[in-house]
Every structure is written in structure tokens, then in C-alpha cells.
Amino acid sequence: MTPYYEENTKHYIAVDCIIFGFDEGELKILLHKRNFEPEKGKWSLIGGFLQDNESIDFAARRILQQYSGLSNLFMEQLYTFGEVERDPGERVISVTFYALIRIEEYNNQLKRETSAQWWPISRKPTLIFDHDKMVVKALERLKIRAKNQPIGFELLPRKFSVPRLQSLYEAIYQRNLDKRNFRKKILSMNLLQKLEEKDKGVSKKGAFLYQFDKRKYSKLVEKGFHFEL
């Protein structure tokens, strides 16, 4: 090691993940109880420290798989939090990511083993350190991305009804959307494949189920298509 590196202070690098899910008409977040000091026993985001042989992205994928049992999730780097006294234990710089999970695919065995729990965003507990600020910033990013990219489909079952899709976007935007206008706009994009199955939980008549056509979307993007909802 050269003297230049030796003369400078070393810091810990943490990777914290804001993991969103959608269930029962509500946007939810995956949290766990911290099992070590400081702030032992309090609610925290899912996270861990960067290891010597890892890139930041690899560490985030490792942590997500460790707590969800899932891989190939939608994940995006969000922000770096580096206030000097943000962690009372040591000088820790946190690189945050947000990720989207289909709750029905989530590994419940891991939930029991890791003490992780889904919380509705509207009723989540106060989190340790600056984790609440991380959640606020992740929600802001999610709203932007949901408007300009079809990432909302990453939170839904692979088969869904238009009313359930609207319910998701209302949860993300935190406001009601006009039923007729939403249906007209989403169907006009020709990105949904209509199925013969129906969701009977919506009404007596039921609502037809759809699937998002990723391949068609990719081809449209190549031609200059811009998703906006």
C-alpha cells in the first residue's frame, strides 16, 4: 500500500435496501428488527456491510437475495447518505438501493428466519438512524419511475386486472385516479395481453386478467415509444 492511502482515514460502507411490495391494496415495505447495538431491537431497513471482494451492486443483490430468497429483482441505486454522525457506532457511509418484489413470490421461510416483516407505508414504525429519510427519497424516486417506466408491473402478480393495476398506481401516487381515464390510457398503449381468465374478487361479474408484454414493450422502446402514465 502506498503512503498516500495509509495517510487517509478508512470508513465503513453499508448497503441499505428499501424493499417495496404491494398487497391488499397497499404499498408495503420490508423491515426487520435490528439484533445488535446500537439501536438493538428497533426497526430497520434491510442492509449489511460491503465486503472486500464485492462491488456495490453485487452487495445489494446479495442482501436482497438473503432476505427475500429472490434474484433478478428490479433494483436501482438511489442515493448515498454520508452525514458524519448518522451512525453512532462508527463512521458509516450508506449507499442505498430500492427494489420491487412480488409479495406472493416472497420466501416466507426466510421471513421467519430473519424476523423480517412487511409494513404498510402508511403505518410503518419509526426507523433507526436516517432510515426514514431513505424511505422518503425512495418513494419520491418510485413515483418518478412509475410515471415514466412500466416498473409498476414488477409489484403485481404476473396476471392482474385493470382495477388492481389502478389500485397499485393510486398507492404509489398516494391519490385517487379517474377509473375511466386510467383504463383508457393503459389499454391504449397496447402493452397488456388480455387473458380469458377473470378476477372474481373485484365484483360478481369479475374483471378480465391481463399480462404485461415485456417483449412488445422493448420493441416499442426501440422505435421511440415513451411510457407515460
Contents of the next structure:
Number of protein chains: 2
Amino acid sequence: MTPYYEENTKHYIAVDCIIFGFDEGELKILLHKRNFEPEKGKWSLIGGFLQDNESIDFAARRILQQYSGLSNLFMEQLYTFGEVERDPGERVISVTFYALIRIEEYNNQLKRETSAQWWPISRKPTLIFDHDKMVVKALERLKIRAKNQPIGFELLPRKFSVPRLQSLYEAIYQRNLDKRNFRKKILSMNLLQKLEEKDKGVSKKGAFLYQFDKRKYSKLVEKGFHFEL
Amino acid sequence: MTPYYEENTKHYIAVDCIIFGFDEGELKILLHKRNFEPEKGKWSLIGGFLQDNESIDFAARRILQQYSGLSNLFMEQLYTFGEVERDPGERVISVTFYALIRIEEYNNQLKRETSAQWWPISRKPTLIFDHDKMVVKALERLKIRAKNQPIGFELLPRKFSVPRLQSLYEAIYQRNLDKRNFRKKILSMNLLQKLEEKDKGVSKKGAFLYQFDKRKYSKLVEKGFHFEL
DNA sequence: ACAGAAAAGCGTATATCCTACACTTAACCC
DNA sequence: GGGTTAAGTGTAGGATATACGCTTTTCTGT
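Previous: the form predicted alone; requested now: the form predicted in complex with another copy of the chain:
Below is the entire complex, every chain and molecule, led by the chain shown above.
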């Protein structure tokens, strides 16, 4: 024990996660109904408290695993919210993360908290505390990251068609893209492996499926390549 | 008191600031010698503990004011460091901020902590704990922000010449820029007001001074303008 | 007072990238 | 076999980024 530290006060630290999915051409987030006071029963981000023996990153992974049933999700620290009165129950500092989930993997997963529910961003309910602000910040960050890093693939099935990828980017950027220009740009990076299979789910003709080549990407990055869409 | 909260543990929260200045064509940071154990006497970022009745932003401003003597500095929250063993004294979560100072205003300011010292980034000493990592992250962020937002002006005197601005950007990007292209680009934005005065400090000929027009910038932003250098 | 030094200031040509745009193809359904 | 639906393809024009060298100003030193 060091005296100097003890002159200061300690605080509760929460970790809150903005979990994104992509389905039916829309961006969605996973929310759950808060089960303790205050604001019990209201919609909230998914979160929990930081424990003694875990790093902040670890806490975020623990919470993500608990609510999604999935580990090794893409996740990035976002921002720390520290207004004195942000939580009317007690003073709590919240460190936020956003995470990306392949919704179909989530749906196949059974072992998890069941009170969570997917909401389309555009029709989500009002959230408790400052959680709406957190969502806004997460969306801003997602837009920037999706443009400069190949994280979009974390929201799509491992095999996807170019039109599906485009519709994801349209959902993130909130604007329509030209399909010829989009295809040209993404394929010119040589990061997508074309497969033999087609996705027949959407059109009669079917669209060829592709896979993101993570290895190739890492090699290119070493050589100074910079992803941009 | 709400029982649920009390099941969790509280933690010390520190606020650490990476304070940038620009002088003699170099980016510098303000460091100070730590005055308590552990690591007493070693070089450290400028920081302090979050108190009960203040928001995190407020704490950052308080600390910046205390060490620089200046208020209303440009400042942005950076990242939160939460490894369990990052501070060998006690478990402390650190929320970091980076801030930009006009060094000449700092030098004119007398009321402040005196143990702080400016170090050129390229020749700074090794810092305690994970503070070197924090500096790396701050530099990354500074590069991105300087490119997309007019924050460079926060590091220069209110009146500055185009060559001085260029040398700032060269220091931030760590590469040389073409002076004709640089001048063309920055002046074409119409954000700099040309003054009658010249800066005779650097060359015999002297370079015309300019001022950043914050008002014009805000108006342009409303119309959808996006700064980029 | 003249020569030299040192940085400021200026314009154009070329390459690259972004944008706009419309028809054909493949497969299924009835 | 005709209709429907989304997939897939190329090119031209405009805008933007890059590369590049000479002249001007003023101070300094002799």
C-alpha cells in the first residue's frame, strides 16, 4: 500500500458494448432489457462491471462472450464516458467498445443470455443514461474504420457476393454506391478470392461468392498497402 | 445505495495527458519527473487522479491548467489503458488525453508547476509504466486529426507564415512536402487571412503572416465542407 | 556599394483517381 | 418460350494530386 494513492477516491468502472450486426440490408445492434434498478426494464447496451483481476479488454471479451455466445469477435475500444451524473444510481465510469458479429453465427449459437434482441439502428428504442450518445459515437467510428480498414468482412458470412458487400457499405455510409465503381475498386485490390459457388438466395441468376484473403492483406500491409473503400 | 452496484469493486482512475508543442521545427512533448513512489524521479507524462465530484473531462482540464498555466487548450480524449499490472504501485486505470499548446504562450505564462520540461519527440527519455505506448497512440491520432481537421493552428502562434505551417505539417507527418503544392492547397481553402505584416525571424526576405479564420471555417463546415491537408 | 547567401513566392504539364452512365446476360418462374 | 430479376461489364470526362526550377527580396559581410 502506497500512501499517495490512498489520498484519492476509487470509482466503479463499467464496460459497455455496442454490438453491430448486418442483416436484411440493415445495420442492427444488440440490446437488452436492464434487469436492476434504476431504469430496470428499459433498453440498454450490453455491459457489465470491471472486476479486480481482469484488464479492460478482458472484461469486454467476457461480456461479449456472455451475451453473444461467441469469442474472438472483432472489437475495438471506443471512448470513455465519465460525466459525474451519467448513471443516477451511483457514479460509474463507462469504457465503451464496439464489436462486429456475423449475425448468422450468432443465430446458430445457443448458449447465451436470452434477453438480448437485435434492433435495426434506424428503429431502435431510446436507451438509458447516455447510451444513445455511445451508439452515435460507435456509428461514427464504424464509418471511418470501414472506409480505411477491411473490417466490413466481420459483419458478413465468410462467403459473400460483391452485391452483398456493397449493400453492407451502403448501410454503413447511408448512401447508395455505383455498382460498377464499387466492384472495380474492391476487386482491383486483389483481396477477394473468387469461389466456384454462387449465392442463389437473392437473384435467379445468382452471384458468385468471394472470400476475404486475410493472409494476402497482411502481406500487402507490410509492404505499405493501405486499404480504402 | 443500490445493492447491485456494491457487488462490484472500485478502482483508481488516473488522467494522463500527452501535451504537444511545436518549436524549432520539431514536435515536442511536456514531461515531468514523478515525485512519488514507485518510479519516483523517472520521467512521466503529466497526470493526476480523478476526483469524486469532477467529470473526466474536467479532471483533464484541471491537470492541464495546473501544469501549463493555460486554460482552454485544445484537448481530446485518446484511449483508456486498463491492464491489471500497468502501474506496479496499485491497480490504476488511466484515461489519456492529448492536448496542443502554443509554446510561446506557455513560455509567457509564469504561474505553473515548474518541474515540467519540453522534450523533442525524437529524443525524449523512456517513460514510466505504459506511458511510451500512450505517446505512440497520441502521435498516431495527431497525424490523423491534423490531416482532417484544422487543429495544427493550435500549435502555432496566432499569426504564422505559410512556410511555418508547412514545417509543422512536415514534423507531424514525418516527411517533406512540396512548398508550391502545400501553399496552393492551404490557400485554396480560403481559411487563411493574409496580414500586412511579415515574419522576419527566419529569412531575410521575410514571409507574410496569416491568421486562421475560425468563423469562416465553421460556416463552411455547416455547408458540408471537409478540411483535408 | 557590391556580391553572396538564404528563404519566399510563383505556374504548368502529366498522371492518377473518381464519377457518371446503360445495356447484356443468366437463371428461374409461370 | 416470354417475362422477371438481379448480376455483371467498359469507357469517357472531370477533378485532384504530383512533380518540377527559376526569380525575388533583403540582409550580411567585405
